Amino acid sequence: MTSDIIALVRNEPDIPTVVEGMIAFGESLRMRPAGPGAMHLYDPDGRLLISIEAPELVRVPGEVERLLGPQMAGKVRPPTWWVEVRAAPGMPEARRIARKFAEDIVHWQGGAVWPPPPEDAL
């Protein structure tokens, strides 16, 4: 089963730039396009770690609350960019990379990550 993480960001994200930053700061990743606006990240052995879907602009008020709950809706305002990240099943490293990508993109673009880190979920 995949592990999904969603980054909600204020501005249209530049996925390759964020991934290149992760690589520059020491992550051993290979990036390949996976369709219009989508990316796959692989480890050095060629195993798929995460899939990053093409960002979607959410313009409808209430949509974030309907899909992720009122706690997340309180952290972002529409319009917001929805970036879905899927970690490969059975690979703890994939989940770590997926969360790092989501947190990095929120760091640079502003917004919030769902699910929040465990210490924020209380």
Given for the second form:
Amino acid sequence: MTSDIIALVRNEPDIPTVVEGMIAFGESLRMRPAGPGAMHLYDPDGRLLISIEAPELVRVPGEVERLLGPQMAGKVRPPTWWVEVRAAPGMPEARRIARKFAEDIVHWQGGAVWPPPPEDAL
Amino acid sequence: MSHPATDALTPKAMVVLQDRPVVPFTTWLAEGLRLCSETRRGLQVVTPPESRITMPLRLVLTGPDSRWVIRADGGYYDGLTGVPLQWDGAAFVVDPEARAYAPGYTTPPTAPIGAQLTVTFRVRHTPETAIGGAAEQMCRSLTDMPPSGWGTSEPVTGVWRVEDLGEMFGSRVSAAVWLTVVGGGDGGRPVVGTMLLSQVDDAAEEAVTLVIGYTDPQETPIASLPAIIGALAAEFPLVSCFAQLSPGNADLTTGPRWVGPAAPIGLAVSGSAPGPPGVAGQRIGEARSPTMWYSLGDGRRQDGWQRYQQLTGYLRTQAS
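Having displayed the form predicted alone, please output the structure of the form predicted in complex with its partner chain.
What follows is the whole complex; the chain from before opens it.
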């Protein structure tokens, strides 16, 4: 099953810098642009792990709650940068990398990750 | 040539697996749909039975070979019709052996069901009327607020300003623009819709579907609709406006189960044809914009569809 993770980022996301940071801290990843603003991350064998869509600035109130629920809406106020991250199906590492990327970008640039980590989801 | 969001690409279909609770028409699904229409494929979105889809995604998944596919109990069914499906090697297709709807589809929902009022209308703008203005007026009439945002996919990104729509449409070279419109965030009455802006002959045409959600079906403003649509016709050159009611979630998402049928409320058409026997016509709007409202029912009774058939047949003979 493919898995989607969404990073809601307070400041304009700088995807290449965050991915370079992941690589610097030991992740074996290759990054390639995939259309305007979008990125693909590959494993060392060239298999697609995750796709990161071009960040979109959502200025409209209510969109986070409508699509991700009231819990997320309580964490992030508009305007927010919305970054969709998709883990490739059938790649066990992909989900972990997708989550790591989303958590890192939120760590550096503020915001929140959906789905929230399990301890928050109660 | 594989699209990054695709989980299977066959000669007939692009299959995308999704497991989020609310599946919207994201930018990458919009991109996928564009690829599908260019290559004559169907877009098939596969989800577990717990997922719901948004109104815009539901509206785009009605195209040829496009489906919402539910994976449940070791099999598959169509989330919008309940028909069991099977994978034929290139796409999900109706299971020819199936004799009944999927059990997951016919299981009654446990939570109370609200109501969804759907208003579909078309106006043909003059140089004096603002593009997007008709959607804004209808939204204000039904929810007391203008739409909050618009965009080409979900989440919608742009704060609603009618001036922006006019500018955006004026700057496009392409013939048509398809947009999602939302409103009612932060406690207001939920409204989600789609808008197709196109150039028809010399006029810009605004074709809008707005769906408004009600927790209590009794709150739907059925009696006020002729006056609301009359007011729209007084401000904008209205071609037609159809209103119907259906049981459904007040938050305007759709789950993969049967909640009951839609039924018509009425149809407004520009002109002054009195209507066929059995369908009462009523003049609405102003004298300079003659419009007839044909009442078809209360949005609950199914015999309204017979009157709808009678009326559309009658209007065709009037037009020819």
